[in-house]
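The chain below stands alone and is given as C-alpha cells, in the form predicted alone.
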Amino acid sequence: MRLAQEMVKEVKLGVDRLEPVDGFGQSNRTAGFVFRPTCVQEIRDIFALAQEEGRAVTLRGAGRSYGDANTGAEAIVIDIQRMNRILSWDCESGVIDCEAGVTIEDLWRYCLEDGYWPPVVTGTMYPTLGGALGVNVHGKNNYCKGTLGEHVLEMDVLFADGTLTTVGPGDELFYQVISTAGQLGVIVRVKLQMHHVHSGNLSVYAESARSWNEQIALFERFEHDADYMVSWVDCFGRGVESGRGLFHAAWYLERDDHQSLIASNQDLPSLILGFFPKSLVWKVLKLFCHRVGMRLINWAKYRSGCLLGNRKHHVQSLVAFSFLLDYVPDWRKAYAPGGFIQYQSFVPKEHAAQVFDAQVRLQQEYGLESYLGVLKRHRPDKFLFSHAVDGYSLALDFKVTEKNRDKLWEMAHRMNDLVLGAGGKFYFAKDSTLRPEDAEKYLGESLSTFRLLKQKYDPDGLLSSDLAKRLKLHR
C-alpha cells in the first residue's frame, strides 16, 4: 500500500490534480485537490502534505451535505469513502464496529438479515458514517430517538497533529467533535448500537392536514406512540389552506417476518407501474421543474392524499419508507443547470406554526415557492453545534437559477431573521445561505467554546471548508 506522501512525490498539486467538488444541491460548484485514503496513516501523510503546501484540508464523506459543508475551493479534500471496512459485528448485541467510510446502506444490508436496522437514518442511504456524524444527522424519529450521535458507543478521531484518540459518551470531546462539521478532527472509526427489528416492514398511517394547526395537532397526537413521523407540506397553499399537506406516522411490525429481512427483498423497484424505467423519471420531472409545473404537482399530491388512503394504514418496507430521496435515480438533474438549495430551520414548538406560516407567505410574496416542503418533530441534544430544539423543522427545496439567485438569498436572509427571532436554529448539512452574524446568534456560547477547541486541537487552522470560511467559524 503506497502512502499519500509517496504518491505526491510523483504527482504534485498542479492544476491537473484538481477535481470538481460540489454539494448535493449542485449549486456551489468548486474544485479541490482530492485524496482518497484507505487507512489512518495515509490521512496523517495528507495532513503533512497540506502543511508543506500551505493548503487547508476539507473533510468529505459521500458529498451528501446540500451546501458547502464538504467543499473547499482549491483545498486538499479528503474523501473517506475507501475507508469502508466492517471491523466486527455482534448479532447478539447489535453492536457494529466499522470504519467511517461505511455508508448507511452498508449498515442495513450487512445487519438486516440478523434483525437489525440503523437507529437513525437520513432520507438517503448513501451518506458515510463519518460525514453523517460530522453534521450529526437526524431522521424521521428524532423526537423519540434523537440524532445519530446518540447511538455511538465509541469512535476514533484523528487530529491535525496526527494524534489518534478514542472517545465515547463519557467524554466531552465526543460531543464536541460530533456536530462540528469536520472542523476539529477526522472521525475514522465508529462503534454503533444498531436497532433490533422483527420485520423489514412498517405499518404506515396517512392523514391529510388542511393547515399548520392540523399538521401540529397530528404530530402531537402520535408523538408518544409512533416510531416515525413526517409530513409533506404544499408550499403553494394559501390563506386558510396554508400549511396543508400529508402526514405519515409509522410503527415497527412486531411479528417475525424473515423474508422481509432479506436485503434483496428491500431493493427499490427499477420500474414505475411495472413498465416505465425510473432512470428516465428525472427527465419527466424536468418538464415540470418550474413554478407553474410544481404548483400543479403539489396540488395533485395534496388532492390525491385527501382521497386515496386517507386515515388508513398500509404496509411499507423500511427502505421504501426511509429513503424517499433514493426512489428516483438522478432526480437532482431536474434542477440543472443551476441546482437547488435546501433551507431547513428548527423552531421551538410554541412558535413553529407561526414562523413556518410566515416563511411560506414570504416565499409566495417573492414568487419563489419551495417545490418540496417536509415537516418533522425534534427534541434537544447536548452536542456542541446542535441544530435540534424541542419543536419542529421545515425543510424547503428551492431551485437556483442565474436570474433568481440574488433574490433567493435575500429571501433566505429574511427567513433567517424570522427563525432567529423565535429562538430557532439551523443545520450545517443543509445550509447555503446563513450569514456570519446568523451563526453567531444561534450558536452563542457554543461558538466561543468551539473556537477555544480549535486553538487546542487545530491551532494552525488546517481543517477548514467553504462553509467555515463563509460563516467565519474560526475567526
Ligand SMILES: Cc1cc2nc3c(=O)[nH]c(=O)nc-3n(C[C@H](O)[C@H](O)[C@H](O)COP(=O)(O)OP(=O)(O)OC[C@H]3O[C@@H](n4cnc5c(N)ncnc54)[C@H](O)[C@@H]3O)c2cc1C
Contents of the next structure:
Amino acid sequence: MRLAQEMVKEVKLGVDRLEPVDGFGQSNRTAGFVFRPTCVQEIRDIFALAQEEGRAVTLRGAGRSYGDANTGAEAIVIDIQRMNRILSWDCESGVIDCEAGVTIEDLWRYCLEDGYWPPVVTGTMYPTLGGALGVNVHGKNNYCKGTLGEHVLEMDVLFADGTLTTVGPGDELFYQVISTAGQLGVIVRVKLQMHHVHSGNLSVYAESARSWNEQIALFERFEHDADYMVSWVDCFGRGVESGRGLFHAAWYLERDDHQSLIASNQDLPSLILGFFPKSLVWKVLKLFCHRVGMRLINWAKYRSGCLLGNRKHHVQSLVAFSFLLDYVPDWRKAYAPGGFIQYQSFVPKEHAAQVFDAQVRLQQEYGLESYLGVLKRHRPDKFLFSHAVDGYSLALDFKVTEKNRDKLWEMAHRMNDLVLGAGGKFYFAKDSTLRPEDAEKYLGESLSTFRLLKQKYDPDGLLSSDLAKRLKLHR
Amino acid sequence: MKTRFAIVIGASSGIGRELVRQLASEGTKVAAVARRTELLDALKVENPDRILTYSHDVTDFESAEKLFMQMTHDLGGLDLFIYNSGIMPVVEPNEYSFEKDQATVDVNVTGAVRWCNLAAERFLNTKSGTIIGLGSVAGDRGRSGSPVYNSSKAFLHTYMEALRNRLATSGVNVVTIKPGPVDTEMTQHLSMSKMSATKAAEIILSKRGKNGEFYLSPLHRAIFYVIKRVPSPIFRKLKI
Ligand SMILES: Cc1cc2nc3c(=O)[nH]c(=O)nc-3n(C[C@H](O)[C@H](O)[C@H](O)COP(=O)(O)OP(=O)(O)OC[C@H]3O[C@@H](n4cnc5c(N)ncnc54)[C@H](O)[C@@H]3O)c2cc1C
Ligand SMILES: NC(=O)c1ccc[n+]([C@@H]2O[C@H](COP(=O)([O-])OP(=O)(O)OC[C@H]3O[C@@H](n4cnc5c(N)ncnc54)[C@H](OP(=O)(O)O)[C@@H]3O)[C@@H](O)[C@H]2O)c1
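Since the structure above is the form predicted alone, I would like to see how the form predicted in complex with the named molecule looks, so please show that one next.
So here's everything in the complex, that chain up top.
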C-alpha cells in the first residue's frame, strides 16, 4: 500500500473547486476554492499554488465558527477535515496523538471506553482540533480547567514557506499559533492529554435564578467545587427580572461504571419524548423563530425550570450534558434564509452583571432580543489572542434578516462599547460585528506582537480570512 | 437576498450603463465590462467605490475565462451576472452582409454563450446566483427587417430557457428579459415611442429574485402573445 504522502495529486485552481463557504451562522455567504488535503506535502503544494495565483489561503476545520473566521471569499480554502487519523493512543497515560482534522466527537468516541474524556469540550462535538485550537476554545469548565490549548502537550505547525515545526508549552510560539485564528500557520498534528473519568455520567444540579445578581451568586457558590457550570438566560426578562434563567452545575461521578463508558450508550436517542423524530425538530423551531414565538419559548423554559427539578440533582450522560445543541440536528435552519449571528462578550467579574444587564436592556430597546442567552464563568490564560478574563461571558444568538441587519449591527456596536468600557474582551469564533478599532482596543499590545509575528512567519500575508480582513488584523 | 456583487457585460451605454448605475447606488459592488474605455471611465467616476471597470471585447472568446476569474476575485464574490452586450447593425431590405451577420452572431450569440456558461458553471458550484440575459421582442418572430438580429435573440431565449431548466434544482435563477423599444444608442435611428433606459433597468432589476421570461410591460406581453400566434401567411403581409 502506498502512503498518503506519496500520492500527492497535482493541484490546480479552477471553477470546479468553487464551493459555498459559510460561517456556522450562515449570515455571510461566500464562495471559495476548496481543497481537502490528506497530508502535509499537499498543503505545501496548495500554498505554492496560492502564491502563484496571487490568492489568499483561509484555513477551515469543521466550519463551526459562527461568523467569518473560517471563510475567505474567493480565496483558496484549506479544509483539514480529511486529515483525521488518530496516530497513537496511550490508554494508561491518556495521551492521544492525532492529525488536526480529528474532531472532539472522534476523541470521545475513541477514548471513552478506556475512561478518558476530552479535557475541554465545546457545546457541539463537531469542531476539529485544528479549528478548536485556532481560536483556543473553552468549555463549561473554563474557570477550573482553562482552554483546550492548556491541555496540548505538543503540536506540529506548518508555515506558509513550507517549514514544519514542533512546538509545546515551553515555546512562546505555541501560545501564539494557538488563538490567532489560523493566521500564522497550519496546525497539522496535536498531542493532547485527555481527562480521566470513572463514569460516562455526571451529577447535575439545577437552580433557577431570578436576576443577574442571583445568577452571579450561584456561580460564586459553586465555583470552588463543581466540575462544570453554565447558565441559561432568558433575554426577554425585564426590569427586576432581567437576567432570569436556569443555572446548572455538574460533577464527574467517582464510582466506576463501565456501561456508561461505552460510546453507543452515550448516543442521544433519535426520538424526543419517545415519539417525535429529532430530525424534524428544526421545522417546529422555525415556526417559533420570531420575537413573539421566542418570547413564549423562553418564558415556558424559565417557568418550567422554576417548577420542575429546581434545586435538585439528577444524573445525565456526559454527551447529553455537554452537547445539548447537537441533540437537534440542523437547528440553524430555523434561522434561514438570513441566518443568525452569535455575539459573545467576556467581562471582568466586578462589572459582569451590570454590563450584561445593560446589553439586555439595549436589546429590548431595539426590539432585537437574543433568542438564546448562555452565561459562563472564565479565567484568564496566556495565549496571544486570549478571549478569556477573570469573569463571565454572555453568548447571544440574534436572527439576521435583510431588514434588521443594519439595526442589529448598530446595536452590537453599542454593546461592544459597553464591553470595552468595562475592560472586556471578544472571541473570534463568535464574532461578526467587531470593527477594527474594537479589536485594536481589546487586543492592545497583543495585536502589535501578532503583526510582528505575521511579518516573520507569513511575510506575504498568504494566510488570511474574511475576519482578518474585516478587522484589518494584518496591518 | 441583497445583491452584493454583480457583473454587467455591455456596460458602457444604454441599458447596461443604467443597470450599473442603479446597482451601485443600491450598494452593490459591480464590475462593468465593455470595449469603450472612455465611457467606462466616465461611469466609474460616478461611484468609484462601487464600480470596477474592465475593457474587453466579447468576441475575444479566449480571454473571457481569465477575466471572469479576475473580476470575481476583485469583487470578492458574485451574486448577479448580466449579459447585456448586443449589436443590431442597420440592415437594408435587400442586404445580405455576411460581415454584419457574423458580427451580430459573435456578440449576441457566441459571446453570450461564452460568458453565461462561465456564470452558470460558477453558480452551479456555489449553489446560488442569478443570470440575466437581454433578449428582445425581436426574437419572438422572424421579421423581415433584420433576420440575424431576430434569430440571435431567439437563440438567446432558447439558450436561457435551457440554462434555467438545467440550473433549476441548484438554487440558481435564470431570467430572460425581452425588451421592446428602449431609448438608447442602438435605437437612435428608429422613430417610435421608446421606454427610457432608466425605466428599463429598474424593471429588469425588479426581476432578480424570479425565474423566467419577462417583457418590460404587460402591454408588450399582451401584444407579443398575439403576434407570436399570428399565422405565417398573415404575418408576412403585416408591416411589423
Ligand atoms: C453549536 C455550537 C456550540 C459551540 N460551543 C462552543 C463553546 O462552548 N466554547 C467555545 O469555545 N466555542 C464554541 N463554539 C465555537 C467552536 O468551537 C469554534 O468555532 C471552533 O473553532 C470550531 O472548530 P472548527 O473545526 O469548526 O473550526 P473553524 O470554525 O472551521 O475554524 C476556526 C478557526 O480556526 C482556524 N483553523 C482551522 N483549522 C486550522 C488549523 N489546522 N490550524 C490553524 N488554524 C486553523 C480557522 O482559520 C478559523 O479561524 C461552538 C460552536 C457551535 C456551532
Ligand atoms: N434598445 C432597445 O430598444 C433594445 C430592445 C430589445 C433588446 N435590446 C437589447 O438590450 C441590450 C442593450 O442594448 P442597448 O439598447 O442598451 O444598446 P447600446 O446602448 O448600444 O449598448 C450595447 C452595449 O453592448 C456593448 N457591446 C457591443 N459590442 C460589444 C463587444 N464586442 N464587446 C463588448 N461589449 C459590446 C456596448 O459596449 P461597447 O460598444 O463599449 O463595447 C454597449 O455597452 C442589447 O443586448 C440589445 O440587443 C435593446
